[in-house]
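Just the one chain here, the form predicted alone, laid out as structure tokens.
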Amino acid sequence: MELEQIKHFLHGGDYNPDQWLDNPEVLEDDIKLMKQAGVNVVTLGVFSWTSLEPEEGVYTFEWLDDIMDKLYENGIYVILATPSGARPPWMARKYPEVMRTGEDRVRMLYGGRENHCESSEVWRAKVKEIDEKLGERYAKHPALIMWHLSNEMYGRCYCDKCAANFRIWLQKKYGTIEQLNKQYWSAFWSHKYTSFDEIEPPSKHGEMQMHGLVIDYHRFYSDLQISFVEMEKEAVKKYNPDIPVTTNMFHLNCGINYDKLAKSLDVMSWDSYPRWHCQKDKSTEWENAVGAGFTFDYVRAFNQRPFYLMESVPSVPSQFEFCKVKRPKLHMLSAMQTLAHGADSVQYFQWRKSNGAIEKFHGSVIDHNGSADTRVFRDVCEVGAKLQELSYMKGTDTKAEVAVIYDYDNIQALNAQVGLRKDKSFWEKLSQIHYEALLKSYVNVDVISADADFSQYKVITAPGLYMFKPQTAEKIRRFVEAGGSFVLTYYSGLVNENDLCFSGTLANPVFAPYSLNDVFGIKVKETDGLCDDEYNEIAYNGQSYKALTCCDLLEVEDATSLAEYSHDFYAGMSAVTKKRFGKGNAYYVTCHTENDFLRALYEDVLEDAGVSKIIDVDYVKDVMVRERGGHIFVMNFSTEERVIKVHDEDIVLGGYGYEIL
């Protein structure tokens, strides 16, 4: 959905004037400084409930009226937030049931944020009430361009009301307790239920061993939070349905299935906080850039349209183990990377530093000193000017022929299961490792769920696709048959959507990847887990590469072996296979490897699939290349000079330098 009021990229961020109402001079300074920095939008009211409703039923909107009017008079638009990220003290005191109950079944005391119970009727009623008040008052205000629902939603409640709603959710899903017992394999350890009333939400001092239950509670609470978003959306749109809504996604595994949440939003937005300058090698920010790019391509791919960077930091974050200021030129480079991946905004948390509480040292545009004479402010002004210069690019597409699967349900299942290795962070990083290898081939990449439409891509890779949901195998089959190239890896196709293993009989044996043995031409017979201090080796195209973490042992039926193991009792067995199936190719990678092997493999896969590179050159260390709307972004995430050839011309990039061609 286009924001027609603003023709330029959005530039601004979270603004909390209610913290400065007793100091009008500060508020006057803010308007002047915003105009100087090229700010054209601010987000208001994210945590302003106490300032809007200091007592139950007593509303004080006058300060917000004044701020919105002044901003609009000065050419600055508003993204208005609903205040449901945190409630005022009077509410928790009068209605304690609005507070969350932890896994330990102890209700939380007042404090913090995003710690309310989405099952609470009181909580929902109070949120709906103030949302409708805001909608009625501001839905037609000329400054308003978008609604910001709540803030960085995460976590779960485990109260009795949530438990009761969970049982209703389970009954709708399974129909009968017998079917639930079958899917949970509850005869194990004598856990068979006789009624839905016996089921409790998972807890570390209760039931965590039935992984179907754990995954289902995550799904249930995700659905519950999405229903809460739907309620807020309906409330604010009541008085003007044309104003789009968003909520700021911020963590890949925060507890909400973003793929489902995206269907409830008009605009996708993301909060990005890379750990700049915290790598051991201080000469490169490549790893941070890859991580940021992965999240950008994830949120953009939901609706294949530009997204909004809702929060970033112009200087130093406050929540990391080491809090480093952005070095000169990096703020501009990180802003350009955001645009390159399809963002239509660069926005910050926050405009002015708070004087107290937990985020008082979180980097902001204006520091406690209140001065414009700072490096950070000059950097923000420079970005503001550049965004106006590049406004012709706003709304343009970022097209990709290649996709990496990162699936919420699959990650929940991998985090719950016990097998192969204890380190759960490994699974979180796996898709990003393959994504990085593809980036180094200089192609645009989408990050999608297993439920996404496959048809628009030429190449899809699915690292560790442990869970095959009902349509997964058939979608892969159709994709390859129609001419696509699909790369599947070890630990794939082992369980169904409830974490129940696919199994067979003597007469009808079943091997991974489930129901796709004919497509890939292989059967997985065993998987060898490797310790951190050991590795095997594989030979590919005359080069030797390390095989790490695990090694699937295959029976190759009618696939071609592209690489073989070098050591142990499975020396000589296939490590990578390829099979022509229908009009496409199915690849199977049996082991975790270093990135140099993945890069070599994907170069061959992409060439075979006819994927066009943005620029047809070998990867230059630390240089990222992206294409958007016919424009090529060339970005150097190193402190050292890099040279890359683009269309037969040598482009020289200084440290943290970039070019748009």
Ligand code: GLA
Contents of the next structure:
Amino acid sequence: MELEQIKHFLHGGDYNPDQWLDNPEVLEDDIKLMKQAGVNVVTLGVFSWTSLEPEEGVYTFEWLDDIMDKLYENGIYVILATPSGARPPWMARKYPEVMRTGEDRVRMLYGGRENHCESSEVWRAKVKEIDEKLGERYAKHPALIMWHLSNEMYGRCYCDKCAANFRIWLQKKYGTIEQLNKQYWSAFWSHKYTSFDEIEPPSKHGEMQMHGLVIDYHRFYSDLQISFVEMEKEAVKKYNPDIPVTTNMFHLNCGINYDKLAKSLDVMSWDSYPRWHCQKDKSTEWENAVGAGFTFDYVRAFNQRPFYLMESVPSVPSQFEFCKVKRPKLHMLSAMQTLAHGADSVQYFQWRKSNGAIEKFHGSVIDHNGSADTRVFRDVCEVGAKLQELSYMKGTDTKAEVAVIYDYDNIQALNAQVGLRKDKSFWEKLSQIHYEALLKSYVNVDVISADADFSQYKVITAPGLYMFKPQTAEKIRRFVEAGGSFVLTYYSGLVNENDLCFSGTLANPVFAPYSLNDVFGIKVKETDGLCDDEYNEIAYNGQSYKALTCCDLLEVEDATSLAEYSHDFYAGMSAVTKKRFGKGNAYYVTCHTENDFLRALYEDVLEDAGVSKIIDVDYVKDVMVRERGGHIFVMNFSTEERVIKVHDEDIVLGGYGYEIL
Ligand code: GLA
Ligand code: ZN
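Now that the form predicted alone has been shown, please provide the structure of the form predicted together with this ligand.
Now the full complex is given, and it begins with the chain already shown.
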């Protein structure tokens, strides 16, 4: 769904006028300043419940009528949020069941946000009621361009109602308790259930060892959250089905399978908070940009359409270990990066800083001083003007021939399983490491789930694809057969969708990657986990690279060895293989490596697969290159000058400089 009303990129952000209703002068200033900053959209109503229904059944929409009208008169459109991100105190007091119960089975007291029980009938009914009221009143308001359901949904409830719903969900999935026992391998530690009623949601002071159960609870709760989104969507669309809905996604592992959630939304939107300039984890701006880019390419790839940057910080965030202001020029550069990855908007959290409570020091366009004479305001105005100038790009495509798999189910399972290494953050980062290596080859990259359509890609890489869901192996086989290049790494194809290991017998032995030994021409016989300060080495094209963390030991059946190990008892054993299968190529990388090896490997894989590069030059340190709708963005994420050759012309980029060609 495109937002037809607005010809330009969207520029604006979260706006909470309900916090200043007693100060009309501030509200007048807001409109003046928004116009000056080229703001054409604001998100209203996030967490506004007490301002809309201060007492049960007593509604006060007048302030919102007023603001909506005023904004519209001034050429500013509205994304209207449902207030279900937080609830009023009266509701929690009268209906305690709306509050979430923790994994420790203790129900929360009133407070905070996004901590509701999604099984509570009262909570559902209350949200439906207020959503329908909003729909009835505003669905045809000319300012309204989109609904924003709730806000950054995350987490899970563990109350009795949720447990009961979980049991129903399990019954639907497995049919019989015998089938569940089989998939959970429950003879282990005497866990055989005789009925679904015996099943408790996982808990640190209960069950965490049955990994099938743990990941099923995550799936169940994700489904419950999505059913809640569906309920809200239906409620707001009741009076005008044409207004699109979104919800702001924000964390790859927030408890909701975004791949599934995306199917319930008309428009994808993302909140992005890179830790710009934060020295704590030694992250450079390049690394921050790679992290942001990874999430943008993930959200956009869901439906291969532009997405909306719903929130970003215009100056300094308040929730990090160290909170640094954006250095000059970085605000513009990060905005341009967002467009380069296919966003149709640059929006902020927040327009004006609240005077009290936890986010009073969170960056905003307008500070407590109320002044327009600030560096941040000037930066925002500059971005506003630039977005206007680039309007011709709105709605254009960002096409990629290369994809990296980041699969939610796979990550849930890797986080639950125990083996190879204790530190789980490793798995979370893995796809991003491969993504970075590919970006440095200056190609556009999509980030997709294992369930996505593979057919548009020439190269797909699946780092640590531990879980093979029912169709996974077959999809990989068909993709390679038809001419694709597939790169699979260590720790792949080990378990089914319930985290149950694939196993064999004397007559029919089974080796990883499950059911794809013929495609890759290899069998994984052992997997060695290395300590953090240990490494092996592999030689590739006459160059030596470090092998870290994990080393699969292979038996090569009919693949070409591209690299071999140099040390330990597996010296000389193949570390990287390639096999021609059907019309394509299947690569297997046995070990974790530093980025320079992946760079070298992917250069060869891309060339072999005939992937066209955006520009055919060597990676220039800290310079990102992306293509959107025929426009090439070159962006320098270092403070120093960089020079990059684009079609025979030397482009000089100052520190944090960019060009669009
Ligand atoms: C999120 C939320 C906002 C705000 C910001 C602060 O993105 O959606 O309401 O809390 O974080 O960074
Ligand atoms: Zn609950």
